[in-house]
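Take a look at this single chain, the form predicted on its own, given in structure tokens.
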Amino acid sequence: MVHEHDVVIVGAGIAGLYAALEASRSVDTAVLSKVFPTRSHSISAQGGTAAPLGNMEEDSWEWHLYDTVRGGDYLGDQDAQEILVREAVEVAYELEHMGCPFSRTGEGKIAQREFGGHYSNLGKGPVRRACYAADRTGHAMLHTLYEQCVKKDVRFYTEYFVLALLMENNVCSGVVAWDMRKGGLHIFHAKAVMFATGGYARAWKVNTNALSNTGDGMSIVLQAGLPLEDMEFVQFHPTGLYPSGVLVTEGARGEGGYLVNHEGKRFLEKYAPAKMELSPRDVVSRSIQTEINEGRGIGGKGYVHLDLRHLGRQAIMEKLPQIHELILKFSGIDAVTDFVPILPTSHYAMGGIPTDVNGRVVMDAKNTPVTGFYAAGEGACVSVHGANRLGCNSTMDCAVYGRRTGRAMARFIGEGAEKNTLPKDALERGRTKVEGLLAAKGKESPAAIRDELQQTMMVNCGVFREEKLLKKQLEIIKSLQGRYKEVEVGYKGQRFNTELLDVIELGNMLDFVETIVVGGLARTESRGAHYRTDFPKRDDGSWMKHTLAWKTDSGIKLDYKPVVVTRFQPQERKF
């Protein structure tokens, strides 16, 4: 079955419904998602969305800039992330006005609180910059947005399975998807085709991603022939909730709470005196780590404390509601007088499909766009967030540039744009997927592969790495490819074949995961997120770019391009 649309949009979380706003404004506007709309990964932010409003204290976007550059250790590309916290204070604006529930001050503005990395007068005081809804921020913006496009007749296809990305020459013309219900291959033909397709944390044994999130976009494009930017750059959150990785607001921190060792002491003020517990992620994560590795983690075990004891439970119970109720239910621990076990957990992709300040899906180091395709969101790379993002600006980055992204593909469509002709064999790219699996015949347990993947992906290529364990993964990684192609679906029927869509999966990580790893291993110094050991300092001189990387038959391929600085000169870090 062929459907017709003039935009397609593949994901529903805040990135892909906002654009699918502006684009059905219009245009005639589809989406696609492999879960019910308000299922969609966005739901789990908790704590915040960033823009200076200036409600609780003075702030400007030009403070805001300044700690984004600085807290993606200066590899963001400025004028991306000039783009993203000037329209940040319409964007909430315009968010409160379509109804979004935020928390309130006592005068009836937007209220705001503190979050990581976020600071007034150029990194030196305090700012309340993190607009929020209790701590379910994420929640209210999805439902808020997804309530408008229902609005707007935004024509919704959900648990559909996108397979391939369909181009040629470089011009898109649509995907082929699997109706995961019915069974079956389904076509879509677009004038533009969007990927809001979200991030990878599920190839990690402890993340805070929902069990949807891996990585298929990523992958659907370096099987395209196109790049994907800046893999290496993974961001580890430093509470996830101890064992599991379950996601414990940074906003826990903002509202005061702090972290403790096995000693009882406040550690961070031996990594970051000034800042303590409101540091960049990347600082926080190391430190909880090297506490946990050096033997003080409590008990001698994985993880430390997080206290919100003093907050005290009024505090907590209209601040923090949801975080309480996940602590208690997966740990069994009341925060209002207990202890939180914590540690870090994989959270975030800082890199993914390249992009520019328009949405448009670029395919090599001159930034030329292929005609058609655009992306935004997690799962895409404009680089606002360079090598370490900080807390509340995925949200704002995903509302910001999903909406200059639909209304970039609404003024393609307007100023003349058709439907490019489908390829020949459109169909067979996703058939032959399909089929080959279901006939394939082999020992190999995905399950086995998959648990391989994400146990040594934690020890390999975690918060610290260095080239011996990079190469060891990589061998990991090679070995699970080829046993790959020997697993076996048992299941062979079409309707919710859950067990042919988890092998899919499978095969979309063990893509996505080689860039990451290449990457890491080609860049010789540590740089926000990626911590390398043997390279423990940053060299501006050699590493000052981005990463692109291609999947080749002959492995993965290197490219680099320039970091675009407009305003601040990269400083060390300090804080």
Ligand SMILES: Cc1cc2nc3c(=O)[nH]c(=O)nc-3n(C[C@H](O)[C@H](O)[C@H](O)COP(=O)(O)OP(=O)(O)OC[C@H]3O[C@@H](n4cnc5c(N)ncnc54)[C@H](O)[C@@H]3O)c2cc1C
Second form
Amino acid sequence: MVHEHDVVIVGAGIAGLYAALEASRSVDTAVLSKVFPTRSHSISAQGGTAAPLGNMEEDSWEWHLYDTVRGGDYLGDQDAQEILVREAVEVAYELEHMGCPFSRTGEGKIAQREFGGHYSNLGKGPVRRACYAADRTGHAMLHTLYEQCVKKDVRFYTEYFVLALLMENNVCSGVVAWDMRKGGLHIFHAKAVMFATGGYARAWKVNTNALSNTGDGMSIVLQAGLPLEDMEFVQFHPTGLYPSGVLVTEGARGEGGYLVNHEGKRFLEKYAPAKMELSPRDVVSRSIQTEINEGRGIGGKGYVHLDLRHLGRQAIMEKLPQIHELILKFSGIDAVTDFVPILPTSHYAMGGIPTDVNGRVVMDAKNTPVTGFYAAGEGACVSVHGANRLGCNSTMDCAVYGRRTGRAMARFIGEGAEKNTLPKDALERGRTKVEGLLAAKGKESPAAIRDELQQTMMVNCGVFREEKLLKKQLEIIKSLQGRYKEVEVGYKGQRFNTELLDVIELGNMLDFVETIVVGGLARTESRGAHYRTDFPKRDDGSWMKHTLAWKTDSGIKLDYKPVVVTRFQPQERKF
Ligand SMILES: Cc1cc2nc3c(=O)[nH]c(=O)nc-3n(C[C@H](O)[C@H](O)[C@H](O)COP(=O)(O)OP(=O)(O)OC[C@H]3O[C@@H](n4cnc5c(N)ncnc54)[C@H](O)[C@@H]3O)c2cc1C
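Right, and the form predicted together with the named molecule of this protein, after the form predicted on its own?
In what comes next, the whole complex appears, and the chain from above leads the way.
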């Protein structure tokens, strides 16, 4: 079956829905999602969304820009970062006017809280910049946008799994998707296609992400012959609940929570004496991991303590109610009276599908755009987060760049873009993945392959990296890719075949992880979240550049493009 729309957006998180809302003001817009829209991973964003509103104290977009540039260890493109911080203010108020239920100050303004890496006066700080809805900010934003999209008659195709991008001669004409509920392949033919497919942290055993975050969009782009950008930069959030990795928001430290080791010491004194627990995430994650590695985890084990007890019951219940509940449910611990065991947990993709500042996907180091193909959100790389994202900058990145991309697609169509001819083998591009996998015979267990991938990514491609381990991981990935060809799907039906779904997602994970390891092996420096113990210094002379990685028959091919520097020249970071 072929569906015709002006715009087809894959992904119903904050980025996809904001784009849909904007595009649907002037063109016929459809959104495809493998999960019900309000179950998209954005729902779990807890702590806040960054905008220099200055509601609690003086703030400015220049300070926010400086923090974002420095927080990203100077790898972010400063033109894109400036757009983020300037448009954040407008977007926060736009969300408020749509009905987003932000927490309020006594005067009724949007309340704001502190978050790691956000400071006043060019790094002096701290500053209260994170707008929040208790600790359910993503929930509030996602539901607001979904309601607005429903009001605008955006067409939703829920539980459709996109398998392939339809692209020929660098022109995009649509996607192929599998109807997960009823079975069957569908073609979506459009003038503009957008990927807002989110992140990939499920490739690590200890992670904060939803089951659905398997990096599908990134792998589909690789499979279509396009590159991914800066994939070696993977954020480990400092405070995952031990042992699962479920997130305890940075808002907990923003509200005054602190970290202690086995000796009961606030060990951040040693690593980041000025900013302590409110240093950027890469710094705090490495500090925690170092304490654990050197035997100062609690009882010598793989975790340290987050102490929230001094905040008191009332503040915890008012400002961190969901966190209190999560900790209770997952660990049986009452954070009002007890220490919370935490460890760094895989969290966020700084890299992704390369785009320009209007969301157009680019295909090479010269930033040549692919006609009719757009991307935004965590699955894209524009790049505003550089080598390390600041807390609260992601939901705002999704909102600002989702909105810009929706507008850009509407403009593209308004200027006369037509639907391009579908490739002759359009349906075949999806068929191999569904029918091919269902027909395959083999002896390998997908669960065993996934488990080995997740366990080894933790050990060999985690908070700390080195050549020997990355090389080992590359070999493991190649062997897992080989074993994947021998996987058999036991249940052969097409309706709600979650076993098949797991296998397709596993295949996608095995694809994009290779770009992370190969890009990380090549980058012989430490910058932001990419820390090489064998190259512990940042090397601006050789590495002030973005990595582009393509998948080819002979392995991953790399190329590089310059970082856009406008206002702030690279300097050493000290916190
Ligand atoms: C626990 C947690 C807390 C967080 N807290 C914060 C916070 O406080 N502040 C902040 O700024 N950021 C936070 N983040 C990060 C932020 O929430 C995410 O980066 C952001 O929400 C990603 O939104 P998105 O629109 O890019 O994608 P998502 O919300 O992840 O949505 C992805 C969409 O793509 C669809 N999709 C994917 N693949 C396919 C496919 N093959 N076919 C069809 N559909 C597909 C999915 O169905 C889904 O609709 C947090 C993240 C986590 C994990």
